[in-house]
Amino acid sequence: MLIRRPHDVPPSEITPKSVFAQRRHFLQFAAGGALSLALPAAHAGDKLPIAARSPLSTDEEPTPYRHIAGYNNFVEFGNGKEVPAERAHRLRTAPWSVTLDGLVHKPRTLAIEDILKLAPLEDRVYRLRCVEGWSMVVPWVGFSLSALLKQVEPLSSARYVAFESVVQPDTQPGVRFPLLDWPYTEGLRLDEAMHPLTLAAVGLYGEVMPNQNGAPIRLIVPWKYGFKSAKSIVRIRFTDHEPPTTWNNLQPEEYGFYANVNPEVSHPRWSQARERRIGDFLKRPTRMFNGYADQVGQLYAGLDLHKYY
């Protein structure tokens, strides 16, 4: 894979906090209201219905929206961290639906008007790393996946949720290469998946998902390395064993299945020990679990995090 280190902007060039607390929106809804916004017929930049500020948020600054919307990893688009937002308008986000099944007792498929109607938008704050080294800082907007899992109703014997991403061959040049294993599919455990942390996210800086970052919905796993988020999700399975995952098919030495952000296992060709922030031009330490160790740590006593990476 093609790596290239984004350019450097200075820090006068970071959204500053009050500029973004401006562009936030606590707005109240009546029911059946503006939570019923159909998303698909909204546009990248149109205001989302955010209802609070999730106290799960950091604090840190965000990263100018122009990089994270600008600087991606999407290789249905091809490879370069420019190519996605150079290609992605192409993407049909409407009519979209998600698919839920596997060990449940109630599978469904769900449009996405309906899924934005399952749990109010929260703006939330998280740090996201990236296996390569670079970082950002994204007020992503969405809500709790737990929300989304719970309407299926996963049977007792469920320990794993796979997710599959779309493929769309006519939008999504890089689809039409066997770079790998069409679609993309990625994994987590049923107690990560189910984890309060774990973000269905619809959109970024209070507006709606640009299509190079994953819309119309994605996943979110601040603690784990970025390839573990799956963008534009189609299906979401529950399974009594791990599913297999995309890169970790394609080169398990490099990318486990746990990819949990850790700074003392080493990638086989560069350390994780220290991570270049978007926007920066020094480089910072990598801290466990991207800082979220506090909140996730419990789901790993015991296990052996440089066996299990």
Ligand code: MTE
The other form holds:
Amino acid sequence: MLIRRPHDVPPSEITPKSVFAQRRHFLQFAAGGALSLALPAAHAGDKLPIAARSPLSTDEEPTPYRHIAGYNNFVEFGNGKEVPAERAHRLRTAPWSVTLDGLVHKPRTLAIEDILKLAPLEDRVYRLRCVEGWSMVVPWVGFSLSALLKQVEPLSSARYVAFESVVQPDTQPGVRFPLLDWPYTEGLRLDEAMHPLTLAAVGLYGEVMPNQNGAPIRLIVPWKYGFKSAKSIVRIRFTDHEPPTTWNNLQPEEYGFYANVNPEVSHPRWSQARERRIGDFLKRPTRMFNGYADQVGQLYAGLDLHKYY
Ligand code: MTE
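Next up, the form predicted in complex with the named molecule in place of the form predicted alone?
In what comes next, the whole complex appears, and the chain from above leads the way.
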């Protein structure tokens, strides 16, 4: 993706992998849902209590863990696909809470431990298509975001939801530079946010989320380009207007608000007709709505997808 200014983080910020291995952060968990296996403490790599494999999962072969957790975009840690895995161990993921406010009856700030009790955790194997032209198959762990959004009882005037990622200048070297406008912000229409496919993800491969993938809780919207899926969320705000979003603010003609995966609408600088699945040699055709057209196509009935890209 195009970054406005080419500054990056000084090499002195790079932490050797040996240090990374010794300094994993700890996340207090109270496991919720049907299995209720109470984990006193959990950290990246710990097993999560999973109630079921979601029928919304794809049968495609998941991308190896080392790629999913080693090839990332998380600009708060700097530019470069390997940078988040090298630096994200510093992120403080405990204590953690998410504030839900704006056009709601009951604004609340919920601790991650309480969020994890809202719904049983499921394995959800989804395709992830990045706007840059690569894709993966990721076995996320999480629950439908709607279970969280319902907690605050949205007002009938609420039509959109804005998601804000954490800003920790002492742990995220990238936020000390104007690489993007901070905090990283994304948005969805409320009906998109409430759709059963839209996931609040807390792990992958059956384990607590690695920090570089957006611990302790992130958004996953599998029919949209990856940049919509904000990581390490601290705030969810309900509004009556389309919220400003980071990539759309930066380059509106390149990154639309909708960002639905669409092989027929090219990015101004490259075609979106094909994608390279990480680990494959040959490219494959990109599918409309990333292959989720049967589930989400009706959300966009009557909308000109060339205009609302
Ligand atoms: N969220 C935040 N806060 N910061 C980011 O830089 N990058 C986005 C998205 N969410 C990003 C983010 C982009 S461009 C992609 S493709 C996905 O995260 C990558 O998710 P992954 O690293 O888990 O594959």
